[in-house]
Structure formats: C-alpha cells, structure tokens
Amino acid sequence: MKFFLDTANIEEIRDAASTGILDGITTNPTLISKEGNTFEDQLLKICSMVNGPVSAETVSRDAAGMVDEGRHLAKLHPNIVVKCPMTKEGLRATKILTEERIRVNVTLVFSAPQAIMAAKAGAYFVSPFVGRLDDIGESGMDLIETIVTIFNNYEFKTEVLVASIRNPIHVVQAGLMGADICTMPAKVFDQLLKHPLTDKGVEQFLKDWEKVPVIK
C-alpha cells in the first residue's frame, strides 16, 4: 500500500517525507487556497519535496477547461497528475487528456458505478471519499471492498486511491480490502506511528539503560 498525505502545507510534507515511507501527495482547492501562494508555485515547491505523484485539480466546469488545465499543469512537473472530477464533463475530459498519456485522477467519487466509469475512461486514480460517505450514514469502506473488487475482476489498471480518510482503522480497513493507496491528513499519518504501549516501553528501556554500570 502506498501512503499519500492530503496537503498542501509545506512543513507537513517535509515532516512526512523525513520518515522515508511517503509515497506522493494530494491536493484541493481548498487546501492550496490556505497556503497563500500561487497555484502554480504551491505544487512547484511540493514537486520538488516529494518523489511521487502529487494531484492538482482542475477548476473548470466544462471538459474543454478543464483538457486546458490539465495540460498546463502536466508540463510544470513530471510528478504531477491530474485532478477532474466525477462529472460527465470530467469523464470527457480524463478521456481526452488519458489519450494524451497524462496522468488522471478522478475525485469526488461515491459510488461503484461512478468508480467503472472512471476506469473505463482511463483513470490512473479513482479517489472514492469514505469519510464523506460515514457522515451521511453509509459505509464508505463497504464502497473500498466493492471497488477493489470489481477492478480485478475486470483486471483495470486504475488504482483505487481511498480519500476522505479520518482515522488509522480506515487505513487497516482498506489494507485489508487491497486498495492500492491511501491518502491521509498529516494527524492520520502520526496517528498511525503511535501506540501507548511503544511509548511506555520506550520509557522503560531508557529508564533502565540508566541504571546499567558505566566503565570510566
């Protein structure tokens, strides 16, 4: 499984990145638009932080737009794909920019239907929103394990990337499920480096390395 963290934030990133187990990045305009840079210099400074994807998404309403978009961002960086969202107009577009071999992500994604036609259009990702999903009393990894699913059964090539993650059991569940990629809020991400009994274990072994004899 990889980890993708879902931020804009500089210092997130680099704090995540230290660790060696980060695999890329997502973006939003919601998260880029806390960032007080530019568009284009906000994913410049994370490509360059980051040795894998890093998601930046289209803004346009129309498939002309957002085709626009998507190859304009794919030129800033090597790193970058694509953001469209699960909209039919999206769909042309993943379509049209997927022939063009870049890279799409399709996001906004809360059904299984929703999920084939997006592989079908040649999505590299497919992001369903679990998080989303359990606030308004659905099962949102019941949506993971359906997905993954149906990708093998038809042997798709788009990568189930699980979005919308608020807690580490999101992250086991979809383990467990086979999804190819979670990406999760830098407190998720700590979260899962966490346990009581790792700290307090920690605590003890130092305390004791104290009381072993020094040779001076």
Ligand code: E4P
Second form
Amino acid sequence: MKFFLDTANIEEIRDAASTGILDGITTNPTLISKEGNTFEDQLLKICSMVNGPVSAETVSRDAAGMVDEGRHLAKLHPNIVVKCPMTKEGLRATKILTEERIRVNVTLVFSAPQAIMAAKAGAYFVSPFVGRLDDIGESGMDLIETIVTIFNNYEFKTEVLVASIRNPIHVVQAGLMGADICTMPAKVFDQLLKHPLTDKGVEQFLKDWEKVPVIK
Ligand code: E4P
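Provide the structure of the form predicted in complex with this ligand, given the form predicted on its own shown above.
Let's see the whole complex now, leading with the same chain.
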C-alpha cells in the first residue's frame, strides 16, 4: 500500500517525507491556492522533496485545453502526474495524454461506471473521493470495494488511489480491500502512527530507566 500526502504545503511534506515512508503527493487547485506561490514554482519545490508521483491538476474545461496544460505540466518534472476531471472532456484528454505516455490521474470520481471509463481511457490513477461521498450519506468505502473488484476482474492496470480520506479507518479499510494508494491530509498521516498506549509505554519505560544503576 502506498501513502501519498494530499497537500501542497512544504512544511507538511518535509515532515512526512522525513519518515521515509511517503510515496507521493496529490494536489488540487484548492490546496495550491492556500500556498501563495505560482503553480509551477510550488510544484517544482514539491517534486524536489518527494521521490514519487506528484499529481498536478488541469483547470481547463475542454479537452484541448487540458491536453495543452497536461503537456506543459508533464514537462516540468518527471514526477508529475497530470490530473484530469472525470468529465467527457477529461476522458478525451486522458486518452490523448496517455497515448503520449503522459501519466494521468482521473480525479473527482464518485461512481464505479466513472472508474471503469477512466480505466478504459488509460488512466494511470483513478481517484474516488470517499470522504465527500460519506458527507452526502453514501458509503465511500463501498465504492472502493466495488472498483477494486472490477479492476481485478479485468486486470486493469489503473491504480486505485483512495482520495478525500478523513480518518485512519478509511486507510485500514482501503488496505483490507486491496486499494493501491491512500492520499491523506497530514493530520491523518500523523494519526496513523499514534496510539495512547504507545505514548504511555514510552513514558513508563523512560521513567523506569532512570532507576537503573549506572557505573560511576
Ligand atoms: C485528491 O486528489 C483530492 O485532492 C483530495 O483527496 C480531496 O479531498 P477533500 O475532499 O478533503 O477536499
């Protein structure tokens, strides 16, 4: 299972990358807009910090615009994966970019038929948004289970990137279902490694260690 951070924030990326288990980054226009830097400059900074895929989203509404943007973004750095939205135009752009060997992450996926369409267009990643489905009373993780099953049935090479993750339970369920990647906010990345009994145990061991005689 690969762990991506869903952020464009340099400090958050530095902190998570220093653990040595960060596999990639996803960004979106909202995340980029929080950083007060140009898109290209922020992407290059991120790419210099993470040895893995860095998703960068196109903002055109038509396929031609997405293709132009995608070509430009892909040229910036070998780590870049171009994000296209799950629309008909996005699908057209995905097919064209994929045929040019540019990797595409099809984003804003909310149903199994959409995921199948993205895979058939040659998407490198497909990003179902589990948290946003939960928010409207649908089960995001049920969708992941369905997509993983379908992709396995047909041996689609497209990787399932679980997005819009809100908590560690989403990550554990994604693991049980065999999803390829989880992209999560820094808060969830940190939550994954925390347990109160670990903290309590460390405190107790360090306190007891003080009672061990030392050679003078
Ligand atoms: C994924 O690529 C998206 O950037 C992200 O996971 C969206 O998550 P949100 O629903 O928390 O905004």
